[in-house]
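One chain is shown next in structure tokens, namely the form predicted on its own.
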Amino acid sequence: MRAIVVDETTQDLRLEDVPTPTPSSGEVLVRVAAAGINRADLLQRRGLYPPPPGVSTVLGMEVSGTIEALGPAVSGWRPGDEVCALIAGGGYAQYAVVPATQLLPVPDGVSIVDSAALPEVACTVWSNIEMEARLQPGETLLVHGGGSGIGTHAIQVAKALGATVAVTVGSEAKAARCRKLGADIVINYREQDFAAQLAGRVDVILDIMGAKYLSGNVSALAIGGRLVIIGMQGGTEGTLNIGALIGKRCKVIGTNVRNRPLTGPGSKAQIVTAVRNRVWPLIAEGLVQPVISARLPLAEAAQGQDLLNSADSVGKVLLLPEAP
């Protein structure tokens, strides 16, 4: 099959012939219609975020497509089923192996290609704002990076849950898109201080920045607030005002999805099941939709990553193994 391979010396991305994977027990082989690009892919390309042991070194943490073959001990799925899936690696390719517990049906009203924009953001957002932070109707959610794939999805889900949504963005174009998706408060971090604007008003924060925003996040939190850190774009070490944290009775939670166990409490299987039961109905109702910046041929993976990393991208960038 054709897949994107990272040159370990130059970090260039090349389209090459590699062996087609074979599904093991509990896995299926998916013929990939589209693969989503995530920031974790950019880190892995630089050697900073290796896949878990035993997982393909091919980039790509979410795909959509058609089940080609079943491995042993798989039930409930058949060859020919149209699916999308959360994976730990191997998506930038014509075929990918997927644990059957991480498969999702293509949601009603979404094309098989566009459904590739959903698994990673849906699992990340739901596991963090609902399963970890327990966002409640009437509470306020702050999402940093409102124009990102995670941000655009989180806005829609939180509004469907009855929350007030605040976001930070870096441009007026992204601000306008976030407002259209339902954001109630939009803060341009290049011109405004989010901590001053939201001091003591935020119940849950979904943070991709880490150290750079740590102090401001604590300032923005309300009594009993929950700060969920899922990224480190702003660094790994920051200063935390313990007195403010204690005084507000707040929680700081650090999570990821990729390195969770496949099954059991807090596992990927548990998250995927929750997403299917709770988020997929919201998509079917039209309350949540995938937001896609571009759909590119697989051979243009490098350009896709550059676009995702630019100020121009809103939502997800997808790679299509077959020419569009």
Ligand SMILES: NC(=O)c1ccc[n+]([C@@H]2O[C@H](COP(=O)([O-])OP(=O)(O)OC[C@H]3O[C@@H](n4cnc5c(N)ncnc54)[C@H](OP(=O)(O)O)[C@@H]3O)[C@@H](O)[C@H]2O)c1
The other form holds:
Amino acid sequence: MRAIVVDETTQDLRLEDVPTPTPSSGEVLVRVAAAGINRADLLQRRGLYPPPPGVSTVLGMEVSGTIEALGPAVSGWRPGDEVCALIAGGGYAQYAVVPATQLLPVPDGVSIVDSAALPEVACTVWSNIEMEARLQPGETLLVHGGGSGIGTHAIQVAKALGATVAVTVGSEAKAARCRKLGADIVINYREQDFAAQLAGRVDVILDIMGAKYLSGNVSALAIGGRLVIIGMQGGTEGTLNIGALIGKRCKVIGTNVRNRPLTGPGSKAQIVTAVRNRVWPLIAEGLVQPVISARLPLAEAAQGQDLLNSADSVGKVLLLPEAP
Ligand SMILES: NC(=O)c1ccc[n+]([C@@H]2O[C@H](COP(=O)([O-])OP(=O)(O)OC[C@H]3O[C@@H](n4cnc5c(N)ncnc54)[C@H](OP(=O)(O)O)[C@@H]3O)[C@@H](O)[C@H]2O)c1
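Coords for the form predicted together with the ligand, given the form predicted on its own:
Whole complex next, starting from this chain.
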């Protein structure tokens, strides 16, 4: 099959022939219609975010497509089923192996290609704002990077849950898109200080900046607030005002999806099941839609990553192995 391979010396991305993977017990082989690009792929390309042991070294943490073959001990799925899936690696390819517990049906009202934009954001957002932070109707959620893949999905889900949503963005174009998606408060972080604007008013924060925003995030939290940190775009080591944390009875939580166990408590299987039960109906109702910045041929993986890394992209960039 054709897959994108990273040149270890130059870090260039090249389309090459590689062996087609074989599904092991509990896995299926998916013929890929589209693969989502995630910011973590850019780190993995630079050697900074290796896949978990035993997982394909090919980039790509989510795909959509058609089940081509079942490995041993898989039930509930058949060859020909149209699916999208969370994977720990191997997505930038014509075929990918997927643990059957991480398969989702293509949601009603979404094309098979566009459904590749959903698994990673849906699993990350739901596991954090609902399963970790227990966001309640009427509470206020602050999402940093409202125009990101994660942010555009989080705005829609939180609005569907009945929350007030604040976001930070770096441009007027992204501000306008976030308002259209339902954001109530939009703060351009290049012009305004979110901590001063929101001081003491935020119940849950979904943070991608880490160290740089730690102190501002704690200032923004209301009594009983929950700060969930899922990214470290602003560094890994910050200063935590413990007095403020104790005084406001707040929680600081760090999580990731990729390195969780496949099954059991706190597993990816649990998250995928919750997403299917709770988020897929919101998509079927039209309350949540995939937000897609571009659909590119697989051979243009490098251009796709550049686009995601630019200020121009809102939502997800997809790679299509079968594009002409
Ligand atoms: N822990 C996990 O399980 C997990 C899972 C998925 C994703 N993540 C993390 O979540 C983040 C988003 O992922 P993604 O794939 O959705 O990325 P993405 O689409 O590439 O978005 C990154 C965003 O960061 C924003 N940003 C940059 N500087 C900022 C600042 N100072 N303040 C606020 N926003 C800023 C950019 O917005 P502007 O252009 O407006 O600046 C951009 O929208 C990444 O850090 C990723 O590693 C974590």
